[in-house]
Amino acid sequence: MADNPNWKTFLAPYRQVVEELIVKLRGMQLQYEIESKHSPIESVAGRVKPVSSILDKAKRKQIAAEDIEEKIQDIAGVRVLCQFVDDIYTIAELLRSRHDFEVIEEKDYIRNKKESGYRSYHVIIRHPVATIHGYKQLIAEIQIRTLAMNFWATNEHSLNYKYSGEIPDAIQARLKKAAEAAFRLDGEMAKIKDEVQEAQWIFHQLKSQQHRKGE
């Protein structure tokens, strides 16, 4: 990558990525539900990096310009949403099976939190994008979490946007509070996760119903 990038180029074939990434995931998503069976999935999301942040990462972590493009690893992320924290082993799995992009390495900070009590399971891919130069091998993030550990993890990108990263004392001891709530509050879910899926498959039947009645 050279010192002075044309952005608009260089990031086009990230949102390329995102966007490709972003169908096979929902993909996944559908089949599960056309039988009938409890989606892992709940929702994804995709974005590309802006360049403010790639530029601000790379001064961080003493990145070179030229090596942007293979130590960042998230400037192409993808976040799946679920509702039960075995969803996201099952969806690591499945991610892991597929041969249309290559897993590269994976990070588990449910088992192994973060010091602020960050949770979440990331997967590095090397995902193959077509372009008008030819094919490109591009590095992308995959973050798979329930929705209480989104719920948590936004809230603490906000404060970390607000305070530059230094998040007072205090907030960042309620703010590890609050993660050890929301791991139990899976943990309680976990429970009566058999219920929940019958309720939901319950629901999705007599929704399936109205519509062929409604036809």
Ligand code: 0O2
Contents of the next structure:
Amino acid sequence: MADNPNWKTFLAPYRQVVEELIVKLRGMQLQYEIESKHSPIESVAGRVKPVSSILDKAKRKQIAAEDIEEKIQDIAGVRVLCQFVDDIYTIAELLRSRHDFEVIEEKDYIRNKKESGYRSYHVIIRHPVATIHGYKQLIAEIQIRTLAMNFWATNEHSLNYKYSGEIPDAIQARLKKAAEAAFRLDGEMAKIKDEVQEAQWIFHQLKSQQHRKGE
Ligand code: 0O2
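In place of the form predicted alone, output the structure of the form predicted together with this ligand.
The complete assembly is shown below, putting the previous chain first.
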């Protein structure tokens, strides 16, 4: 079924949504840079969920084929990385204020971390997309997390893959400790946020001067 050519047609508008969202979020990042302000957005990346993962998720959550579009909300997924935890909430606010898509759900796994230790902020949106058959509204997921949260989530994701979702208890316990260490790191960085930002601003100015002089 994963080779079914209909998947290509089904996923094409999702690819478009991912690309449009990346452009919009990078556009926000650039505006902060132009105005020489700290950008809450450090980087943006996106992907369309592979067909095999869509099928696995549908099976695991007992979702019928005709409900996939509505019930699997991360077929179009974009990830935004930030330096500081409060940047996450700034971005969520920016997303809520947009008129070109609608926020339909928010999941705060920072205030309510997952059992695994996972922390991240998920914003589910409904995004319009123009196709040759007319307009469609597609669901997409924007995951917003700090660099520290991402470091943890990436490693945990690899381990989950390696152990097919059955991570041994001892490793799971270590992962939980690592999640708390990452969270403490975010807390410590928040305390010196102003210092870090000032240092980055000075460095940015220096780089721009050197660039202008052609050094
Ligand atoms: P992939 O490979 O990242 O695309 P769920 O029932 O929890 O599986 P649901 O209901 O869609 O999923 O919602 P949720 O939990 O808000 O979002 C799912 C996505 O969040 C996951 O996608 C992961 O990207 C991420 N995520 C959620 N929990 C964890 C976790 O414990 N560890 C890590 N590393 N990531 C997590 P997929 O489909 O699982 O996979």
